[in-house]
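Below you'll find only one chain, the form predicted alone, shown as structure tokens.
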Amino acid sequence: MLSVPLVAQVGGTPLETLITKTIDGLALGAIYALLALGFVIIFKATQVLTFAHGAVSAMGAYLVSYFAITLNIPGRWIPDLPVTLQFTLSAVIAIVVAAGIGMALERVFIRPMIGEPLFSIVMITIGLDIVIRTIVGDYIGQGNTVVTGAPWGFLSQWKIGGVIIQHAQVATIIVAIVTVAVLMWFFKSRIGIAMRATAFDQEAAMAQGISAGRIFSLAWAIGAALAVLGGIFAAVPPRALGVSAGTAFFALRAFPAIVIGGLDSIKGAVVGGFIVGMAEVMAGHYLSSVTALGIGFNTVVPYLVMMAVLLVRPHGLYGTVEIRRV
């Protein structure tokens, strides 16, 4: 995925600059706490480690380009459509159409694996991101980039003296607010309450009438929609100039986020998801004249963030501490 130089440009005092790079540094944080999320909630109900959460938000972002850009919906049934609604009508689309290929991925390839070792289900999901990156792969073609348009204009910012905000910037951290309340809300509905159930004790949950089945495959959806949407603010201006192969790879960039809040904790992907996109965009500025540290430090510091924090807490943040006699 190519990034775009411009993102990283600061300028007026150092404090002006420091708050240039927090408010970028929330913004990718916010992506990541949307991919973060998504994992985890697939993990919380159905325990299943999903390795193919970066090709869904790869596909997803594709799915955005092909109905905004190459199909042209609904702008093309209702013209003069703002840039901004079509863009966000296009991606509601594709939000939808991947949350119904989660829910089938599961029914054909995870469910069938119930009960069946840890090791064979992830090896699956590894296999569904091959398949589903690679598919989306040729359909952008190699070393290609297919343009996502740039809903909130390619230069569109506010500038405050020396403090420069990204208009994408603060459309990502307010999708990611309204996104953490929704699932706060869900959680709490009776639905919500039911996955919980489910995610706590299973054969509890199903003596009580509620079908797993169903719970795993809503989890599916919900994640899947959550890569999607991170997906598509990784691959907007100015992050990046649209979907490309390296879409998939960046959403695995949220791992060590995931590690850091906790495997099972909704809570922690919110907050390593922005632990991580501070410490690397604050370490990509204020390491990147340290030559000794090499070109791309700045990728490295959430993975040793992670590792300080596995050492000090080994479940994470707020994950759930497992205590097994031997």
Second form
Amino acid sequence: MLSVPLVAQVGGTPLETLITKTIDGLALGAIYALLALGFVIIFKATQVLTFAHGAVSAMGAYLVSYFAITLNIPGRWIPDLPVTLQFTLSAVIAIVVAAGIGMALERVFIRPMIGEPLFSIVMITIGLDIVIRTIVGDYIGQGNTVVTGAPWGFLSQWKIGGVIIQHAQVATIIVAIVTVAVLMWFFKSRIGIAMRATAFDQEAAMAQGISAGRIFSLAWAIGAALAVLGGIFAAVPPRALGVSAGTAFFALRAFPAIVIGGLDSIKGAVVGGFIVGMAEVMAGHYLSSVTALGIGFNTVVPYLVMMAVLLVRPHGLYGTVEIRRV
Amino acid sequence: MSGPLLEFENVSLSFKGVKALSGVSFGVQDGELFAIIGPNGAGKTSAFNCMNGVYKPQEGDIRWKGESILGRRPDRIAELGIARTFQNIELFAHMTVLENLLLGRHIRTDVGWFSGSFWTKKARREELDNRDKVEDIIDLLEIESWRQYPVALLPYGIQKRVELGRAVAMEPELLLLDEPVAGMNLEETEGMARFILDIREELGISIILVEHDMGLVMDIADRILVLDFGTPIAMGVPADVQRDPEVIKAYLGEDVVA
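Form predicted alone done, so how does the form predicted in complex with the partner chain look?
Below: every chain and molecule of the assembly, starting with the one above.
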């Protein structure tokens, strides 16, 4: 698999290895948390399970590459722009563009379906997933991998004794923390409260003068932006060389995180993301010598954890017990 | 006096052949406390849902200050100045009393996300203003001690008051109250009646009241419309409506009158 972390050899003591792997697990968990957050926000606000999330995240990651490498924006106007800055700005532009595309998708494909059976809406998102994935795949090229212009290589890392800390992993964790903080602040703001109100009781929210349509647009914009954030970190070293057909499937691996946390819980998305990331990395390292389990067992572990959690808590760790309203 | 604040003209609403309202006409004057009564299933709540845009009647017209509001979205109608409460409390249960009331300020806040994010002078002023208004309502409805509680934890009677407060926080011109005293004991009912009258006197808000509690309606309403199976059967001041044979028949059955 492309996304097998190509973290450089570990040569430290068992404790140092454990620290290295913990940071790796947190970073992977942060990506899953970002992807899961977008999914949960869309679900909470609009009651739509979107299966187009992976495609949107791959599209966003490709957009970063498109802006940073193909168009050289904003570097073409500013000579000697540092790579990090070029990449960051391209990422910001890509996120804004993707948020706009998310809003457009909602307006064109999802809004007319309000009141229709959930099943039909879910089928539409699956259709969107295939279409967006195909279009992005065409741009990338069959079997190709497009670099995103990220400033990190596979060996951009700090070494403290035997502990290895990848720059990209630190960036991922910081971005995830900042994002969660911003979201917490947002949900306390007027628009955020309006969004929570709409998620809880649409009719009552509308009676307060809150436009449900605008809230839906906003939820899809935020969801798409978060998908792109996750997609970017899934498509840079050490996770992958760049954007490829596999990037879209990365978001699918966040699915156990969403289910573990509870479909409609923001907190659950974050906790679930870190549980899955940590489980995957730890299993990848400590179970890799158990040949009976075969290669790539680590990618199965999240689903095992998911099943275990569901057996004990059918609605996930923080999910609302009765989601469906009567 | 100028024209009515809210006017129903020959409004008919049906669901797949079931008539919920047929030929309902009335006008509510500015400052009036207008009640709609009728047996279960008479179409009282349907009338409310037409007023605030949840349902769209097939026939007739609904006018706000002379202008048709037929087919407008509920949030647009709320912006015009029509607030409502619900028969079954529809508060945002996980939020505190204060947050619920501040939500009522949503349409009275026009600070955009930009100045909101950077906490500009205008945003600060508006926030203080909102807090002031909400505190006034908390005082008026005597819910000071519940301010920071999540609504789900409050007793039923208090929740009803919070819902009333949330509607008042919108500074509406017209308040639609759907069974504000349903399930309340005598003492709570009297308390609620006092709040409703206070809201009209002190804040000058016109009110349309849907209610089953005849005692309350006869006490506080200026005029009453009686619906039976979606058809208006009487309209007038409480004393007249009370004596109307049609009304007695609808409530007590044919035999009593015969």
